[in-house]
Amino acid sequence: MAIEGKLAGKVALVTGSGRGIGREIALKLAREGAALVINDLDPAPAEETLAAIRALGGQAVACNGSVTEADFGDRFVKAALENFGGIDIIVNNAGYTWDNVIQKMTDEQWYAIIDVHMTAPFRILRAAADFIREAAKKEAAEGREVFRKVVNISSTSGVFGNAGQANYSAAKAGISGMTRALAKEWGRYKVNVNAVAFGLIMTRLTEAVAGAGATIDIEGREIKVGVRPEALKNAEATIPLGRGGRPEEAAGSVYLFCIPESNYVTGQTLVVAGGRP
């Protein structure tokens, strides 16, 4: 039986939805009735998200692999159209950080972060453009007003900057600029394009780690993750709400931009940081 909710009958695509914030976004949208195309770099976490959605009674398929692959946007959009016949929501969530001060940052570090946070969303949205334009024209001819949603994930690093993150700050500021531009391009097609800029959200990328810390493998690169316990404690002390956010809370802010109540909100970047500037 299909889930009845505010997103019943909608089709949502969420990148990086095997773990962390992306997984919680996918689950939130599924609970509200959306059919999902999920994605992860690795098949195993994607399968876990698929199983969780199906356990809720929802529908989902996976389109795995790196979002930075040149053909990924086309594959992602094709998965939605072939399995569910449409596209209503696109959430560009996939990403990671690879930090260094600018004098030590390599070209590889720079381009890797720009590619995953800016180029990949650009390609996905470009791939979806033909369907969105044709669907909107058909709906307008029928006298129907149907809204679609794009939510791009930014960061407070992109709003305020952050030392050691010239690449990430630039990419996240860029995705907010892309959001504003596309809101103007796609307004005629009744597409709301917004961004959410997260502050400290507690995932495997930001959990407290001692010593040398943990790493994750991104396409053969060993990337350090985690935050030193004292640095995490200091960061949380600057948050008016007193703690980092939970992934499900982060997902809730994305959900706000996906529901009909936000149909007249577009081109905005919402800072979700517990009140921390």
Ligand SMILES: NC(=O)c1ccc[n+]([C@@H]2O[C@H](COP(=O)([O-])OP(=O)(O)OC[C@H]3O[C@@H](n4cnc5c(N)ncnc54)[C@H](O)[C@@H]3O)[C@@H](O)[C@H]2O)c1
Given for the second form:
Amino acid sequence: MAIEGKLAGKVALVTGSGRGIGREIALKLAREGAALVINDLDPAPAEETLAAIRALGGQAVACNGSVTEADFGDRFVKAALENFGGIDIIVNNAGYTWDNVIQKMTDEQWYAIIDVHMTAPFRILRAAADFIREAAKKEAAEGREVFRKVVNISSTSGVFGNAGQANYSAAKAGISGMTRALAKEWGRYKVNVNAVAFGLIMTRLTEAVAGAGATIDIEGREIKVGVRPEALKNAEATIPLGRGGRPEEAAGSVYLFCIPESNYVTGQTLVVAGGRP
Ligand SMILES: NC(=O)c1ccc[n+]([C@@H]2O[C@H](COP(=O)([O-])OP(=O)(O)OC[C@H]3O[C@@H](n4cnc5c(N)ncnc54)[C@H](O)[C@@H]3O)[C@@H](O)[C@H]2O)c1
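Given the form predicted on its own, corresponding form predicted in complex with this ligand:
So here's everything in the complex, that chain up top.
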């Protein structure tokens, strides 16, 4: 039996939902009744999210692979339409950081981060445009207002800047700009387009790592992640709420933009950083 919640009957697509914040967003939306299209670069964690949703009694399918593949947007949209017959919520969450001071930042590093945080969401939203326009026109002709939701994941680095992150700060500022443009373009189709800019959220990207640190594998590239314990302690000391956020708390703020109560909110970037600018 389908889950009866605030999002019953809705179809949600969440990129990078195998781990961290994306996983918690997918689980939250599923708990509220949405059917999910999961995605991750790594199939194993995506399968775990699928299993967790099914264990809740929810519906989910996976459309794995890198969001940076040129045809990914089309595949993702197709997975939603073929399996669930619609698209109501799109969350552009997949991503990572690849930091360096500007004099050491390569073109490869620059474009990889622009591609994953900006170009991939652009292509996904472009791929969804035909369905959204047709559905909205039909609903309008029937005298119905059906709100759809786009939530783009940004960062405080995109809002305020961050040393060592020229690529990431630019990409995350870019996604906020795209959010504002699309809110204007898609208002007539009753799509709320918003962004959430997270501060410090405790995932593998930000966990305390000692010594040489940890790395993750992104499409064959070894990328450094984690924060030195001392730096993490200092960062947490500047957060009015006293600590980094939990992935489920981050997901809660995305959920606010997915529910009917936010139907008149669009084009906004909400900073979710425990009170720290
Ligand atoms: N953790 C933080 O403090 C923080 C702060 C601000 C913004 N963010 C943003 O939140 C989002 C989620 O980050 P997180 O902290 O949960 O990281 P995470 O590493 O825990 O999870 C991100 C997931 O995205 C997947 N992914 C990465 N590149 C991908 C690609 N090209 N295609 C498909 N999947 C891909 C990874 O495999 C991973 O499972 C990112 O956009 C990140 O930039 C995080």
